[in-house]
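Just one chain follows, in the form predicted on its own, and it is written as structure tokens.
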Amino acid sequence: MKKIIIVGASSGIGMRIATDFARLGWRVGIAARRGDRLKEIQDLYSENIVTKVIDVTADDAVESFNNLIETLGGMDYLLYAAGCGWQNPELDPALDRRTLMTNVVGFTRIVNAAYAYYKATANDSRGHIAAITSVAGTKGIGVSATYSASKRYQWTYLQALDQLAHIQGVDVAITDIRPGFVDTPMLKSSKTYPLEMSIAYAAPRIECAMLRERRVAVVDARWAVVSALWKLIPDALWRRLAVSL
């Protein structure tokens, strides 16, 4: 029976993917800050889901994560789905700090802990580290500077980790999943975003990218085209564009 741990599973994409795999009979470990929400999800598939309250910004995050691996009885896949970000044109330092602590510090802690686990069990079975990043890492976005920069960090870190695994002979796949706009609580807006996707539409595509061990996957095909064109915009033109993510 396959085992997956999803960090950031109390709502949105993480919650949907957790219930999808539990319904398929996988053993699923779910983690987030909100224990009440984790319990509600566990009650849906009590035989297949185990929970652990983990705040990725806390000093005990790695210890709690390793405890969840032990409780689950191992980990074939990690999906890092935790994340936060705001439009912050005033550069509020409190918002920036929360974004960096989750998207950079917390991300690095959990991904490193997963890599260490797979390195220690390299001779047992192939491991897999997947993270939901964002197309926002394509360019620096003025109104969401810290968010877009944090996503670029995640892109680069996963690329570096993939290289490190090759150098060290660690049998682990690395998947960087870059969605466009998905209708999740993180958007926190009543307005409709361009090319916005529902969770029901995006989640199966994210799952497919992970199970196929894609190195980089943009969700969906429309966003793959948009992000490819996005990269080609010269900096002199980019600074004149008003982009809101």
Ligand SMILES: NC(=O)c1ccc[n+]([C@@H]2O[C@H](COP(=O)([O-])OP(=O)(O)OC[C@H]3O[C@@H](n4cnc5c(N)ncnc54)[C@H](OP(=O)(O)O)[C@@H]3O)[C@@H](O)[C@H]2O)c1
Given for the second form:
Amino acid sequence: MKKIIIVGASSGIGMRIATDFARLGWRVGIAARRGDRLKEIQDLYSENIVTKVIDVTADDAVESFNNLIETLGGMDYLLYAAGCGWQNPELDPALDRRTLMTNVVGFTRIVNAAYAYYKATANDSRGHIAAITSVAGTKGIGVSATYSASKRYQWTYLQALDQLAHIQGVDVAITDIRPGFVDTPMLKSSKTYPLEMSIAYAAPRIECAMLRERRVAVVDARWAVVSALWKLIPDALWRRLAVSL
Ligand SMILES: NC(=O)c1ccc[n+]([C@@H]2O[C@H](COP(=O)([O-])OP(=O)(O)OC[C@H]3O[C@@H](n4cnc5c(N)ncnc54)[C@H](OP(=O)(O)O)[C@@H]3O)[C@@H](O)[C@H]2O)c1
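Next up, the form predicted in complex with this ligand. The previous block was the form predicted on its own.
Following is the full complex, with the preceding chain placed first.
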């Protein structure tokens, strides 16, 4: 039976993917800060799900993550789905700090711990590290400077890790999954965003990208077109656009 750990599984995309794999009979380790939410999810598939309260911004995050791998009996897949971000035009340092601690420091910690696990268990079976980044990394977004920069960091980090795995002969697939807008608690809004996707629509596309070991996958095809065009916008024009993502 395959084993997957999802960090950031107490709500939104991570929660949906956790229940999808548990329903298929996978062993699923779920982690986030809200233990009560994790317990509710575990109760749905108590035989297949194990939980661990992990705050990726805390110093003991790696130790807790390694404990979860042990409790689960190994890890074939890591999905890093933890994340936060806000529009922050006033550049509030407290919001910036939370974003950086979760999307940069916590992300790096957990992804590195997964890489170290696969490196140490070489020759057992192929490892998989996938992270939900975002199309927001495509260009710096004025009202979400830290969030968009943190997502660009994740893109670059995963690319670097893929090269490092090749250099070091570590058998691990690295997947960078970049969704457009998904209707989750993160959006925290009653307004509808352009090309917004439901979780039910986005989750299978994210799962498919991970299982097919795509290096980079934009979710969905419409967002792939948007993101390709977005990259082509010259910087001189981009700075004049009042984009609010
Ligand atoms: N929704 C979108 O439109 C969209 C688009 C592109 C990319 N994404 C990305 O998708 C990922 C998932 O977001 P979502 O939309 O599903 O939002 P969400 O429902 O708010 O889920 C975020 C998850 O991250 C966990 N988390 C946050 N801070 C954490 C911390 N310090 N330690 C451990 N877990 C933490 C939360 O759990 P706790 O609060 O219980 O810790 C929650 O389970 C994020 O990386 C986000 O940037 C979202």
